[in-house]
Amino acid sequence: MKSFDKIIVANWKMQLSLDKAKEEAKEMKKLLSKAKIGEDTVAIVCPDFLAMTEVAKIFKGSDIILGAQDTYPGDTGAHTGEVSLSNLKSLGCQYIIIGHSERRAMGESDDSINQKVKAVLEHDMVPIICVGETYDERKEEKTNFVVIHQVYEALKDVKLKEGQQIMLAYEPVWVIGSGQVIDANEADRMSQIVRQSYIDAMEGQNLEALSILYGGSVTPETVNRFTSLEKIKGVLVGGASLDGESFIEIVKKA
């Protein structure tokens, strides 16, 4: 799969109705076709599962790549309410968000995240693994430990084939949806911790497969604060991705 120098991921969460998701997808497609975006930049949009089929139809043949907000690690079975990787892949989905803090808060375990990472790679898709500390963990000076632990557990026993990719998105949980963003120095420091954690977890192998993203209240005004840093290749965008014009401005300014 092609690698990119600038990666912009939209996470629509459960924020849009089906009609609104279709409307924003059409707007993004139109705006991106008019924008002068280099071939080294990619826009990835992750709708909710209900909207996936319709949004996939809209994005087909465009420069926007379809992603998903989660997955089940198996392909078939008695798994009520789950969505398989094979079905997602059939829609053209290439990227899967795994371990988002909102999923972790609902009880998703390190082991479940690890299983999903392996399954995504087995399907030759790209995992976007979210890591980050809560406000209480930061206050207790556990930030480094939490992030190192989450990276290590997500990548335990993971083996990569040639050309495969892994994205690690650092999202300080306490800034998500708050309008706050951390300063560039802190983002740079955390990107180095994420990178070193990856190196340790992968025993020094496959460093070329890694892309580090930043997430947490990213806007058109703040995106370049993070993408200008040496080790951060892109951003994971929540609220600002719900409006097509805002999201494409982020893509253009990344």
Ligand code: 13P
Given for the second form:
Amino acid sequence: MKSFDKIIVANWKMQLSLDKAKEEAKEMKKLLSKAKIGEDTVAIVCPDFLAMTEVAKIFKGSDIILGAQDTYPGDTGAHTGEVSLSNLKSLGCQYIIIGHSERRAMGESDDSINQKVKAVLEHDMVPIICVGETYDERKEEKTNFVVIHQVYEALKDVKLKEGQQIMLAYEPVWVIGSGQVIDANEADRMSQIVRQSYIDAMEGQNLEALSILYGGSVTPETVNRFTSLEKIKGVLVGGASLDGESFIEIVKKA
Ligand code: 13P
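Return one more block: the form predicted together with the ligand, after the form predicted alone shown previously.
Below, the chain from earlier opens the complete complex, with every other chain and molecule after it.
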């Protein structure tokens, strides 16, 4: 799969009605076709599962790539309420968010995240693994430990085949949806911790497969603060990705 130097991911969470999702997807497609985006930039949109089929039809033939917000760690089978990787793939979905803090808060375990990462790679798709500390963990000076631990657990026994990619998104939980952003120095420091954790977890292998993203209240005004950092290749955007115009502004300014 092609790798990119600038990666902008929209995580729509459960925020849009089906009609609104279709409307914003159409707007994004129209605006992106007019924007002058370099070959090295990619826009990925992760709608909710229900909107996926319709949004996939809209994005067909455009430069926007479909992603998913989660997955079952395997293929079709008797798993009530789950969604299979092969069905996601058949819609054109190439990227899967795994271990978002909102899912961790609902009880998703490190082990489940690890299984999903392996399953996504087995299907030759790209996992976007979310890591990040809560406000209390930061106050207790556990930030580094939490992030190192989450990266390690997610990548336990992960083996990459030639050309496969992994994305690690650092999202400080206390910043998500808050409207505040961390400063560039801290984002830079955390990106180095994420990178070193990956190197240690993968025993020095496959560094070329890694892309680090930042997420947490990113807007068109702040995106460049993060994408201008040497080790950060892109952003994972919630609120500001719900509006087509604002998301494409982020893509343009990244
Ligand atoms: P916000 O951009 O709304 O803070 O959300 C970030 C996020 O959780 C993306 O996954």
